[in-house]
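The data below hold one chain only, encoded as structure tokens and taken in the form predicted alone.
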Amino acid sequence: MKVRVGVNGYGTIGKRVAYAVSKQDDMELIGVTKTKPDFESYRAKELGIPVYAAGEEFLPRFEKAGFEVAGTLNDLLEKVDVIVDATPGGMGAKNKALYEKAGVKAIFQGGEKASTAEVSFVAQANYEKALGKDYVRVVSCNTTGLTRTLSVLQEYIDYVYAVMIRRAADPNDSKRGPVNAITPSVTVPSHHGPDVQTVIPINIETMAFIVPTTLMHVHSVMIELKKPVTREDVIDIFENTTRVLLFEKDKGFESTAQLIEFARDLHREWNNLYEIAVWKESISVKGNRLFYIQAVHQESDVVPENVDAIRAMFEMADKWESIRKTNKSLGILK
């Protein structure tokens, strides 16, 4: 039996998760929700995806446009086993009561507080903790990126210091900024460090800046080591870590622009770079400190985590079986 999946919110993350679910042989995409009949709604319908109004209050918008919906969110909840909530941050917590009333499992995104769900999730780090759970939170793009690389270095970590250089907006977002400024997050730590700690138990402090770019986030990571490790050891660990790829400046990967071009060259949908990109040259060990720089495609790195979370919640596969199935279905390189 396939798990029946609905997606509440068909935007940047929601449409990518819906696509990923449709590629799984053990899941069925039942439908998605929208608040208005915009181009994404029409595209979903063109793809044969049933579109539901996110609530009865949004029905007049669709009726005015002559856009026929399959029903409302409540109707969708009657047909699914799990709902992936990809609504704006804070909305998921409000929607949880609807999911509980419908008796439907739910996956929330990183914009929600950890307390919204039973477990915060990154597949390679804590898949087993989500087994059989009803409510799981896939952590944010930045937290996912940090956790992917830090979780495989845990035995060496005494303390982590990381700086997030965050993109200002997604490429399709014309409302956010800054356009000509660098905005610091003046609270220390930024929310990223405590969020990592909801997944793996490490000492970590983070700071963050928002810069005028749309392509990717960049992390500058410094680790104080509790036991020796060589640069070659770290390279070997990353080369053997799923959903992490090493890129070399000497091969033309000078910036996030080339990383996105690489995803385009792979003919990835929406230029998705599911893998965390680590610049090989940046990996350096100085005394008891390890340094590296990585980039995170904020629109897509959490997508495979949503798929794996579904399998964990329904106990459909063990960790590595699920990761392998998801990776193969999405063309993830390792």
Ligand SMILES: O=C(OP(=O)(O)O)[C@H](O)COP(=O)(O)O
Given for the second form:
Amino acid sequence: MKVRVGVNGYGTIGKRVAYAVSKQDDMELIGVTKTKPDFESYRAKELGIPVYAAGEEFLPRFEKAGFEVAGTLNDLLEKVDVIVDATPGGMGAKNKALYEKAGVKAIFQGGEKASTAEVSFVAQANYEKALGKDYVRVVSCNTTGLTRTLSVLQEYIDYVYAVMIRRAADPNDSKRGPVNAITPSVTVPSHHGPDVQTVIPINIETMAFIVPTTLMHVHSVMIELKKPVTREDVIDIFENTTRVLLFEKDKGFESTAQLIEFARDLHREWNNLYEIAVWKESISVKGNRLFYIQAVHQESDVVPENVDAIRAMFEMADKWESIRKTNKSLGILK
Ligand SMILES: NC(=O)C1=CN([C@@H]2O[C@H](COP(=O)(O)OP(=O)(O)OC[C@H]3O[C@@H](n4cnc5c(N)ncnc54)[C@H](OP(=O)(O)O)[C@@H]3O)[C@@H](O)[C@H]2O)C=CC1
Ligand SMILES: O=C(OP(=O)(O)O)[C@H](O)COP(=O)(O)O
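Moving from the form predicted alone to the form predicted in complex with the named molecule:
So here's everything in the complex, that chain up top.
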């Protein structure tokens, strides 16, 4: 039996999750929601994906444009086993009552508070915690990136300090900024450190800035060690960590621009770089401190996590079986 999946919110994350679900042999994409008949709605239809209005209040927009929808969100909820909520941050918590009423399981994204779901999720760190659960939150792109690399270093970590340099807007977004400024998050810690702690129990403080770029986020990670580790050990650990790739400046990876070009060269859909990119040269051990720099493709790193979360919620596979299956279907390198 295939799990029937709906996606509420066919935007940056939603369209990628819908695509990823459609690549799984144990899942069926039943439909997606939109609030308006824009080019994304027409493209979904061309791809054969049923488009539902995100609520009755949006129906007149579709009617006016002569765009035939398959129904409304409530109709979609009647046909699915699980809904992936990829609506703008904070909206998922409001939608939860609809999902409860319809009796469908739901996955929320990192824009929601941890309390919206029963568990905050990063597959390689805590897959088992989501087994059989009804409500799971895939943490934000930055939190996913931090958790992927920190979870495999846990035995060495006394305290983590990380600085997050965040992209200002996604490439398809012409409304956000800044265009010519650097915006600090003056609340310390930024939400990322406490968010990592919803997945793994480590000491961590984070600070964050927004800078004028659309391509990726970059993290500067500094770790106080509680037991010795060498640079070679860390390289070895990351080389053996799924969804983490090492890149070398010496091979031309000077910035996020070349990382995205690498994803383009792989002919990845939407130039997705699902893997967290760690600069190999940046991995340094000085006394009892470990340093490294990593980059996160904000539009795509959480996509495989959504797929694995579905398998965990329906107890369809164990952790490594699911991760391997998802990786293979999306061409994730390791
Ligand atoms: N973008 C990113 O880098 C990342 C985002 N996230 C999280 O993922 C979630 C989604 O973000 P993102 O994909 O960027 O958002 P987008 O704005 O790209 O997409 C949001 C989607 O929700 C739909 N929507 C808007 N209003 C409503 C409504 N009233 N009811 C139902 N659906 C609505 C939009 O439909 P329409 O277009 O038709 O109006 C759109 O399809 C957020 O929680 C965010 O924090 C997590 C990781 C990375
Ligand atoms: O939700 C996200 O983008 P946003 O800036 O559009 O809210 C990304 O996950 C990055 O957010 P974060 O820096 O809160 O992890």
